[in-house]
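Have a look below at one chain only, the form predicted alone, in structure tokens format.
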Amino acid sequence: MSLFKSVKVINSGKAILLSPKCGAPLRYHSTWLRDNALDVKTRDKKNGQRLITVSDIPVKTYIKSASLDKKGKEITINFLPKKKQVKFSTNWLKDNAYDNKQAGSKVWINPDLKIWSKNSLKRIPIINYKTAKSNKKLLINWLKSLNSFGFAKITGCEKKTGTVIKIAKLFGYVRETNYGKFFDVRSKINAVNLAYTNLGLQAHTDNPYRNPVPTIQILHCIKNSTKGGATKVIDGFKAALRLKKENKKYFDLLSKYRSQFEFKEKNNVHLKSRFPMISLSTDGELIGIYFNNRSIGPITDVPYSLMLDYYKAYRKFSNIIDDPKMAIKFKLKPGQCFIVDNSRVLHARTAYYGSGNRWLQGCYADKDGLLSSILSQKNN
């Protein structure tokens, strides 16, 4: 059944107006349509990459005619002055519509994401490692949940070193850093990072001193017989939206001005970067959280007149993140693993003590691998 009833050329051929059976009509410019043509002379049929440059499109490109087929599923467009006929699926046009969008008009979140707190998330996304390896459909569903909620767990993993690398390969590639392909999270004498102690850690995102920041973190439990050492996860997007609701001025300060993050290590490692604690795209999409009390450096981007207010905003955001109502708490058992979207979900650890042993191994990956796995399955 067709969702569209008509198409007409408007603005002296500079655009078309596509009208659905219900809802507002959608407009598309002639140059945009020509640039996005899907024919084999415009796009490589094997990989879909564009074969033309924007300079190949005449400046005065306009639409001579546009027609909708009887089923309302395909539009045929004829361009001039350079004669060219292309066809578009109306569903493709709908999926890629840009009409009625107003840049920066409001803060918004990708509709594929689900915001949560302690009381609203009833079930943690979880999968068994053997199932993930053997059942593609269940793996993809789990990956979708990981992307949607920003964290998930895996059970039934081998309790030995290097297993975390195999887990990363379920959906992507390991990102090697100065910590190596993977790293051990356990107490060390003269630790180069407070994560390698038995101290409790405030909820944070990892490595904000890098540019780009790793967007996926994986932590695999090999041993955990100590007292304490529980893991907490907090939805940073939920915390940011709560801050905006409770004090928009504070939200604006943390999203406008950048904080500085820094990490030094003896072996010629010195990492520095600057990001806003709350990161928005140019059209107002909430896309990242950069929060790490251990790695924040001197804040120098904020004007003198606003610095006190900025610190009030920083304190307010920190208090929201520390609110027990925000956190989901669990203790990893040997053979279990949890994965977080490090651009969104903060993780914390309670202090641990006693005569037992707590040994986790971690590694970093990037979200493009996760999203590629989901999208490639969707398109097959």
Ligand code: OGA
The other form holds:
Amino acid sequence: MSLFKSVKVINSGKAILLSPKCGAPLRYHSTWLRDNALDVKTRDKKNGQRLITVSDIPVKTYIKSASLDKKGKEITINFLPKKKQVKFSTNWLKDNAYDNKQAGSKVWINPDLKIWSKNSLKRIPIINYKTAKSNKKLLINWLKSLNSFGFAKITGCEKKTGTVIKIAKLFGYVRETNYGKFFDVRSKINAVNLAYTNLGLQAHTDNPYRNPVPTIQILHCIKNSTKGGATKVIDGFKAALRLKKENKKYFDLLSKYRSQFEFKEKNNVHLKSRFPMISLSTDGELIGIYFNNRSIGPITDVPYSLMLDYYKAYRKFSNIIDDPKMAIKFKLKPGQCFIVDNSRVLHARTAYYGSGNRWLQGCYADKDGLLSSILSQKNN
Ligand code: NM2
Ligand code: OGA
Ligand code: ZN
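What would the structure be for the form predicted in complex with N-oxalylglycine (OGA), given that what you showed me was the form predicted alone?
Then the entire complex follows, led off by the chain already shown.
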């Protein structure tokens, strides 16, 4: 059954109006339609890439006629002045509609994402490592949850060094950094990073001093028999939305001005970058959180007249992040692993002490690989 009932040329051929059986009609411009034609002269048959440039489309492109087939599944469009006939599937047009987008500066979140706090996250997305390896469908469903919650767990992993790399390969590619392809998170003498001590770590995103920041972090537990050493995860987008609700002025300060982040290791490494703690795209989408008390450097991008307010905003955001109502808390057992979207979800560790041993291994990867694994399945 088709979802569409009619198509009409409007605005002297500058656009069409596609009417679904229920819901608002959708408009598409002539130039947009011509650019997105899916015929073999516009798109390569083998790889689907576009063969034309925007300059190949006449400025005065207009639609002479448009018709919908009986089943309501396909429309045929005739363009002029350069004569061309193109067919579009109505489902394709619906999937790529833009007539429902708001102009303006409202803050918004990708509709694929689910925002959570301690009480609203009913079930942590979790999969067994062997299942992830052997059952593609369950793996993809779990990856979709990882993407929408920004957080997921794996159980039943080998308790061996290097396993974290195999986990990254379930959905993407390892991002090698100055910390190596993967790194041991355990208490060391002369630790180059506070993560390599037994201290508690306030909830943070990793590596904000690097640009681009790794967008996925994986932490795999090999040993965890000391007292303490629990993990907390917090949805940074939820924290940002709470700040916006509780104090819009503070939200605006943290999203407008950039903080500075810095990490030095003797004479070998000096990483430095600047990001707003709450990052919005220019059209208002909430796209990133950069928060790490240990590596925040001197903030120099905030005008003198606003610095005190900026610190108030930073303090308030930090308090929201520390609020126990925000965090999911668990203690990783050997063979368990958790993954975070490092551009959104913050992770924390409680201090650990006493006898026993704690040994995690971590690595970075990126969300492009994750999203590609999900999207490429959708198209099959
Ligand atoms: N380690 C675990 O971003 C950070 O500095 C957190 C990162 C050292 C790779 C720790
Ligand atoms: C890290 C980190 C948490 C932990 O290595 O980036 O935050 O539980 N570690 O040790
Ligand atoms: Zn960390």
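No experiment lies behind these values; they were computed from the predicted model shown. Residue numbers count along the first chain shown, from 1. Rigid core (definition): largest C-alpha set, two forms, superposition within 1.5 Å.
A C-alpha shift of 2.4 Å is found for residue 21 between these two forms, based on superposition of the rigid core.
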